[in-house]
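The chain below stands alone and is given in structure tokens; this is the form predicted on its own.
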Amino acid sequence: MCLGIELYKKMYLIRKTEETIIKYYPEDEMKTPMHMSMGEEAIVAGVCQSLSHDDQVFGTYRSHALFLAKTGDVCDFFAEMYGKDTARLKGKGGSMHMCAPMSGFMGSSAIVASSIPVALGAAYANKRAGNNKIVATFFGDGATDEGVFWESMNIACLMKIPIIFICEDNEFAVHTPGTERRGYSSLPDIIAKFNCNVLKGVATDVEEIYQTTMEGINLMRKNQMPVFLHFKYYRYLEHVGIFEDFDAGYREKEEFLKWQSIDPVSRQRSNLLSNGYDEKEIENLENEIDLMIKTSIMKAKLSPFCDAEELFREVCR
């Protein structure tokens, strides 16, 4: 299957999975906070498409898109959202602490910037082992306000550790814009002062993100320096939850409508049609994914909860 279709499959799966969350979340059976990924699908899809199955990724509490892009496992996803025994993590992870090491998804954390040094350690271990695995760590622009980000960037550049730092920049740390948090105007310009490869791209064009990531990987293999990727995007929904929040006063809906007009999922679908793909072929693919999601959520709802003893398994006491 061609690259364009594969990228669209990833994004469509993410978007429709989250639309399904929005549909069922009011039933109050998914007992986990939801940090939705709508608007950032192209970033994770493009980056993960450039990685191999064995390459490793680390994420944040906004983990849905990354988990689905790396694993494609919507059955495990919904089992975890419902906290059921059929989930890999048995409901202990929830939305913010997804993990699937067998697929290279090494974990996500609810503490801002905390997964960055862990990813750096994994990348260093891979370098020592000589296994050629790539590590990619995803984070929002708010994480760059934390000291551990700069410390990790410094060590990665100093020791020439093969790691990709991916900044998903939506301009806000929860509700606070970058202009009120930073004493500089351009994050990529600051990072460019380090001995690393700095690239950026259009966050709604998934194929450009893929190409940009591949360029970064090739540079990293050539000059043995880490990569910093900077992609701006727009978070469609509230910081945490399934609703819009334009009445909160920190951003205007007009800005959202501008970004929605170049929505990454719709944009890639249009690109496929423009490049000669048949509408029926795309619809068949979408129907397959829709059915997979419907089956997965119904299976999760019907699955049993863990027994009480599961609370204490694999937990230090």
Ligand SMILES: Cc1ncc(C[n+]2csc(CCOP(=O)(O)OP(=O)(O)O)c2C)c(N)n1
Given for the second form:
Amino acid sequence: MCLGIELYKKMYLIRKTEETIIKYYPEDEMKTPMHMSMGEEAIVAGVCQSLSHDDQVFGTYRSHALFLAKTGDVCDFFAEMYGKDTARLKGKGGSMHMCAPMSGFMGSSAIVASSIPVALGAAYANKRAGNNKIVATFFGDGATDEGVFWESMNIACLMKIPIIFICEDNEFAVHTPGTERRGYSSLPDIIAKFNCNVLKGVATDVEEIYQTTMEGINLMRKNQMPVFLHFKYYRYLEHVGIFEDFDAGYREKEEFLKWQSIDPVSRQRSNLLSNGYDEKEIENLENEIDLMIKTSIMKAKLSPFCDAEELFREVCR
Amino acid sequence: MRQITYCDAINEAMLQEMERDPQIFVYGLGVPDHKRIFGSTKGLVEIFGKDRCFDMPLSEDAMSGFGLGAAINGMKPVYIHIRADFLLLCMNQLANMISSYRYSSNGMLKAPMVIRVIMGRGWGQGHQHSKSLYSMFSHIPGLKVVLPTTPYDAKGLLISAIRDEDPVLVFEHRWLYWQTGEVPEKSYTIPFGQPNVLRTGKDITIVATSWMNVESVKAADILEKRGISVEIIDPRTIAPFNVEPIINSVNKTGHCIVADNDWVEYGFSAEAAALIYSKCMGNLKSPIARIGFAFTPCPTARHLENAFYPNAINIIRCIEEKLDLSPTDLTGEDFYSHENRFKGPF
Ligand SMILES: Cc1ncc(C[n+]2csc(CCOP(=O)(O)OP(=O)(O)O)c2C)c(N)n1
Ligand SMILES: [Mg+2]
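Okay, that was the form predicted on its own. Show me the form predicted in complex with the named molecule next.
Below is the whole assembly, all chains and molecules, this chain first.
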């Protein structure tokens, strides 16, 4: 199938899944703090499209999009949100800690920046094994405040480790803007001083993000240097939770409206239409995805909880 | 007397102390944002300005050393973390620098800083947002560790912590924020090493920390209906830990349970039990029991979370075993959950 459609399907799945969360979360059955992906779909879909099934990703507590883009497994996703026995993690992880290694989703962590060095080690192991697997590590702009980010960048460049760093920059760490956290003006300019490939973009055109990532991967294959991708996007909802928070006073609704007018999901849909895609065909795909989401959430709601003994399984002893 | 919440008691302590001493400043992630650390830092930035109340980059370790540097140069930093788990990023400064600066300068320099930490729980916080960790810090000579339970303690102990000449970590349980209690408006201190007897009794002694005091009181209320009288002692500070009043109590009751808001293994409950044994051996009618979290990382699903955390029921069953009682009928009893929080006074 064509690239544009594939990208759209990934983003549509993510957006609709989260809209479904918004609908059902108030029932208080998904007892896990939700850090929503809305707004970042194009970054995750574009990058994941350029990876193969065996390539590996590491995420943060804001990883709904990444999990769905890499695994496509909305069934497992909802089962975990409801903490049910049918989920691979059986409720040990929840929204902030997902894992599906068989699809290359190697984990997500709720301690900011903590998975960056782990991704680096995983990439080192792949390099040693000579298996050509690429590792991509996703993190927010806040993560780049942490020392471990800079240490990991340095080590990756020093050891020429094949890894893609993806900074999803929404300008905020919780409610604190970058201007109140950084003693410099441009992150990509600083990273460019390292021996690595730096590429950047404004992240609502998914095809462009895909192309940028492919370019990065090609460079990395050629010059053996890590890739740093910097994409700006806008977080639609509050830091954690399912609501908007423009009344809180730390950011302006006008800014949101600006970004919403170039919303990644609708933008790609219009792209497809103006490239001659049949609207009916798109709607059919959308209906299929809608149905899959609906079945998944219903299955999750009806599934049993695991037995309490599960608490003690898989503890390192 | 006036009743206010635990959260407001902390806030009032901060306000009054910052008013008193211009060397005090408060900082940490989100400290001046609109959520104001669950409300506990409200008003501070408006009154004292950005120089004395500020946000920071996500640089926990560096900002710990920063606090130390300011402290040895005469300031009084109050550094806040909304989760105890984030303290692990500060471990080097805390354990290698802050704890030992006074000692290694042979007293020529002191580090009077306060680290306020909130322990999370519930709603699927999971293994990275729910740790207690206070025992780890109590293990390190040079760090004082304070665990306020009541709103009265929250204000008095925080003021003592701020006025202390050494580094103090104050661990606040998230679920305690909502409870109310009597708190004097004027400023006051509570000396460290002064346990609080929450309830006197003659049949069994419970040593409880932080939230586990709430569960212990619940258990005691239920058993009181059967004529069982439970003594509950909250050490309030575990470093320094004054075990004397506990020893007197156990020598009187002959039974002891340590109910800790943490894992049992290698924690405060082990330290407490060892000290109690050393002084009460001959008077104990049963071995000291310890109650704490299941020895696993904290899961997120509610039923697993419930299996992870101990509550009043575990305490009741433990008391029944010690006192050789038949199981109490608990039908109709209400227990605390994320939805059904403790709000009233003790
Ligand atoms: C080490 C650490 N410090 C603090 C926090 C609390 N916290 C959670 S998310 C967050 C902001 C992170 O911002 P960013 O990396 O930009 O990610 P975003 O939420 O914007 O996706 C903070 C401070 C944490 N989880 N881990
Ligand atoms: Mg951000």
